[in-house]
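Just the one chain here, the form predicted alone, laid out as structure tokens.
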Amino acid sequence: MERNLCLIGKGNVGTQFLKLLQKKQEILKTKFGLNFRIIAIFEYDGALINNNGLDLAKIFDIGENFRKLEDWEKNVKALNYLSKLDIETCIETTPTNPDTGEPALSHIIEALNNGFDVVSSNKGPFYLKYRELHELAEKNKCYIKYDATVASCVPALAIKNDLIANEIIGIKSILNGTSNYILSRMTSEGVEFSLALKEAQELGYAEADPTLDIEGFDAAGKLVILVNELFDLSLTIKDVKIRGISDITPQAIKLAKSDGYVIKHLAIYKNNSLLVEPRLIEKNSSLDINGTLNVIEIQTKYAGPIILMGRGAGAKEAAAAILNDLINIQKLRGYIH
């Protein structure tokens, strides 16, 4: 069965998705009888478009010069062209404005209004307009998936389907690898915050402007999506009390260590409140993880704490989550079993 797709955003995540899709093509055909074809790849200044399917090998071979390919159409915008495409699913991987959710929010709305299923790696639209997007998808009989938005390919959202007969009570988590790396370095080496941040930037773990990470907004957005999904709520990032890590000192970390604790930047949902802030936790507890790892401790009524841990960021990890969502949509559609 052939399924036609478009990709909006050929950045790191989008490119890794294309590479993973090409790598898994034979397995997808053999195991599921699926043949995914990329019909269009939209960038900010145009698009690669071929109604018979783009040649991914050619695109990879030419690299950053993909605009020189014969399939390139200059100044084509996704918002204006989506309705002309013969596709079933739209993949959205553009960078997002955290205050507005754009341009991803408009792309997703346009795709749903055209009856396309959507898979997205963008947090902004979902911590700002979670309920509205779900209602629009339901109205247009579409599926919308976004597992890559929280802890990347760690199945933080998908686990909901395995806890239907259980009861989730609360969540404690570390959802931002940058902050966790900084605090880990400060704990292990006793270095100042500014030095740990500079190191994180040099290693590519932190952006040139690290505000969203170190001040807790990235973790807060992920917490909102996680809580909305697992508890069937419609909260936004405005419902989260947020405090960052920029005021944490080596002295505070040293004092915590002397009492058998470490300081971690936690994202917590308990008693109907959402909180992102530095907290003291016992050393060697399930939340005492180092480096850029993410961890999610889901408190349940019948199983106690369920721990999910893994690499919660990265282009390859996000690509794996996107492909997983894409396959799951085919299952929901009844195309595979």
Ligand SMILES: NC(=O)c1ccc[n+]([C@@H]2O[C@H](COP(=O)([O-])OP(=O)(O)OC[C@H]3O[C@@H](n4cnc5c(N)ncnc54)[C@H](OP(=O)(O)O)[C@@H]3O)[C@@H](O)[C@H]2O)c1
Second form
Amino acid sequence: MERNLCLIGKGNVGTQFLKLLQKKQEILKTKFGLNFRIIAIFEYDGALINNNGLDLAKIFDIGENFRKLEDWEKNVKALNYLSKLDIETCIETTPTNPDTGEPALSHIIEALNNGFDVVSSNKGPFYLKYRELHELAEKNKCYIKYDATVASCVPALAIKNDLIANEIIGIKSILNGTSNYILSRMTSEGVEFSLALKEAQELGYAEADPTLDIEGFDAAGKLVILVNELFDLSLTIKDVKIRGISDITPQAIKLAKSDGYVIKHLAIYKNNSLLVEPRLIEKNSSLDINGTLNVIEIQTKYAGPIILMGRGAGAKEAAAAILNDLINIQKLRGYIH
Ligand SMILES: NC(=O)c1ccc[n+]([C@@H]2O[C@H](COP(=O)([O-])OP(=O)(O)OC[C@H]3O[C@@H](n4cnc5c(N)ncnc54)[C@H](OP(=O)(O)O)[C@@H]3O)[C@@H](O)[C@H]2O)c1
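Could you give the coordinates for the form predicted together with the named molecule, as opposed to the form predicted alone above?
Now the complete complex, all chains and molecules, led by this one.
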């Protein structure tokens, strides 16, 4: 069975998705009888388009010079061109504007209005317009999946399907690897916040502008998506009480340590409240993870705490989540079992 796709945003995640798709093509064919063809890859200034399917090997061979390929059409914009495509699914991996969710929000709306299923790694549209996007998908009889937005390929959203008969009580989590890395270094080395941040930037864990990570907005956005998904709510990032970690001192960390605690930047859902803030947790407890890892503790009525932990960022990890979503959509549509 042939399934046609388009990709919007050929950056780190988009490129890793294409590579993973190519790597898994054979197994997708033999195991599921599925053949995914990429019909278009949109960038901000044009697109690679071929209605018979783009040659991925050629695109990888030419690397950054992909605009020189004969399939390149200059100045084509995804928003204006989506309706012309004969595809089933749109993969959206552009950068997130945290205030507007654009350009991803408009891309997703346009894709759904054209009857395409959507897979996205973009948080913005989902912590700003979660319910609206679901309603639009339902109206157009489309599926919309975004597992990469929360802890990448750690199955934080997907676990919902395995908890239907259980009862979820609350969530405690660490959803931002950058702030966790900084606090881990401050704890193990006793260094100042500014030094740990500089180190994180040098290692590529923190952006040149680290505000979204260290002030807690990134974790808050992910928490909103996670809670909406697991509890079927319609919250937005405005519903989260947020406190960052930039005022944490080595002295505070030392004091906590002497009492058997560590300071962690937690994203919590409890008693209908969403908060992201530095909290004391017992040393060596399940949330005491180091480095850039993410951890999600889901408190449930019947299983007690269920703990998911893993690498919550990285382009390859996000690409794996996207491909998973794509395969799951084929299952939901009844094309594979
Ligand atoms: N990287 C990760 O570890 C990770 C993990 C999970 C989720 N995510 C999310 O996934 C998304 C992509 O991340 P990334 O790391 O791949 O970012 P990225 O490397 O900056 O890639 C984004 C790509 O989209 C292109 N783009 C920008 N505006 C566009 C438009 N209007 N139409 C088409 N293409 C456009 C960019 O082009 P230019 O660069 O030329 O502007 C760039 O090639 C982000 O929303 C991010 O938050 C990332």
